[in-house]
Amino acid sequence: MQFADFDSAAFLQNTWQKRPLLIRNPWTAWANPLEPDELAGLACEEAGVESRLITRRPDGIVLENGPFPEARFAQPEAAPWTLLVQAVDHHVPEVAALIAPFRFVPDWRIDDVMVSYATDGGGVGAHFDQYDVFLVQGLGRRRWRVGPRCDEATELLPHEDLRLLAEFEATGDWVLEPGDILYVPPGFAHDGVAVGDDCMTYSIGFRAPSRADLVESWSAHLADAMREDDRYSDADLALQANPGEITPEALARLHALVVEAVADGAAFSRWFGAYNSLPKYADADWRPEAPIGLRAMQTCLADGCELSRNSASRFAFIRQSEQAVCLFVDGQSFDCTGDAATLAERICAGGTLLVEPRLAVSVPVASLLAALVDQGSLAFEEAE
């Protein structure tokens, strides 16, 4: 599924992280990729699926966490309700395909596709997010109202489970039809309410790591690798007038200990590539029953077998030189040169991967692909 008429360069320059934007059906031919009963089925899965049900009852908004029994949707209550299922792109290839048109934003920023189903009047309530989101109307109609930019000082309603705005004044008001898209930058208040039953919305969300998360995680990574005997020293200590003073010289040494450790740009790049590519759900296990082995992989490549990416996996690379890249997949790093580096870039570009049969004899290429298959990040295309 692709856009027929959308200027991504102009969008990035004029709109991205600056203001909300309504985009009326830009698709070549919009088709809703998931049926409501399929979404409900995912919410009933016992493991591997994160789901929530939000009901707007007369006494307030109630949130329930899945998995849900099938009977919960067979006879739903009369009050307006919304079902939210996270990372549906991990389980449904047709939903994963929705991400492709939005890849004018780098892959490392993409989080997942959350899908919601709502009955008439259903909605989460007025709120704001800390990340960019494209809200694609898949089925039915939804009224979206957008308000001003919020921050951590914005007053919220007292609610145990939801961060809802205490006050909301709309500055934009639209009803979205199937195929329409609403872009909402981080911090902007928004409220969506289903207009009629069978309302489905696909939320394509983007990650924005906080400074606090980066500092905490990077520092923890560094600390884990540090030697116990890497300590403060002052062999040139001079007698000081007052023993109670922490002198400027001591402070400079202490500060240098910290700054020198965190200032290694190359080490940070390698750490961040692995950190950022960690799977959204660490407990998910996509590995095959048995490792493929180098020779079996070489035979498959020589036979022209196609490989495809696991939609739940995260791929990225950092260029190290003209002939070398470091590939990051699901928290693992792979140093690649020559043909393996070229292949790593092709893998990150996405789509089905057909490796030239001549590369079957390349041990670096076959070893890389075998490692990615063994960890569940790549899989062979099934013959139809």
Second form
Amino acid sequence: MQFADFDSAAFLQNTWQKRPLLIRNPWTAWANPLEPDELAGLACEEAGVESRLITRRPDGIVLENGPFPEARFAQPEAAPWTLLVQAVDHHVPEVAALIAPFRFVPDWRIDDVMVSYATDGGGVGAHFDQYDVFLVQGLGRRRWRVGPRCDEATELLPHEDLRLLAEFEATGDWVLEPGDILYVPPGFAHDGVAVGDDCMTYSIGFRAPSRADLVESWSAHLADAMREDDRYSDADLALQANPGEITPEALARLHALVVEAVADGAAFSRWFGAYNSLPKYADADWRPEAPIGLRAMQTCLADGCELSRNSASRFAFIRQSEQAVCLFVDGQSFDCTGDAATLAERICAGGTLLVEPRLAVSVPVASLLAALVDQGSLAFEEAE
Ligand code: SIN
Ligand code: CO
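Could you output the structure for the form predicted together with succinic acid, given that the previous block was the form predicted on its own?
Let's see the whole complex now, leading with the same chain.
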């Protein structure tokens, strides 16, 4: 899937994180990548798939969480409803392929692709999200209205499970056809209602860590490695006039204990790379039945086998020098130099991976690839 006509540099400059934008079918040839039945099938799976069903019954909006029994979709109810399935890109490579044209935003900012299916009049209701989203109309039609930027003070409807807006005044109102895209930055009110049945929308969602999550997770990581005897000390304690005072000197020393620990930029970078690449669904295990091992990997590489990235895996790197990178894959870090660094960058660039003979004979290259296959992040392409 690719765009025929889209100026990503202009988009970043004028639109990204600034204002909503309707983009009329920019694809070379739009083809809906998933059938409604396949989506329903995912929502019926017992493990590893997060799904929700929202029904607009006359007596109120009802939210139910999956998995759902198959009968639920065989005889659906008459009231408008919508099914939402999270991280479909992890399970369906054709849906993962939808992300490629949006990679003008770096991979570490990408979260997942949620897919919704709605019957006529179905939708989640007016709301705002904390994240940027591209809403790609896949099948059928949906009327989208967007409103102003909301914040913590914006009034919500009383509802146990849903954060719906009490008031919504649209500043934009469009009907999207297959292939059309609506970009919504964080915080902007939006409301999408299916126009007719068989309405499918693909939400390419981004992530932006909250300061609270960063501080909490980074400091928890640091604290794990700290020693019991690494603590406040005051061998130079001076007599104070009032023993009830916590003196500025004591406070400065206490504050320094914290600030010095969290201020290590190089350690933060390594931690963040690994943290951000953690699998979103910790219970998903894509490892092969038996580890491949270095020898078998070398044979496969010599035979010219191609490798591809697991759609559910997260890859990123940070550059340490011209010759060295640190590669992060699914929560693990790999220090790579020379040929292995070249390969790490190539893996992160995406696409299938055919390792040329010059690199294939390198032991660091083969051991990096074996480690990634063994942890389920890379797999050999199935022979045609
Ligand atoms: C939907 O696909 O119906 C909802 C997507 C969203 O509003 O974020
Ligand atoms: Co939304």
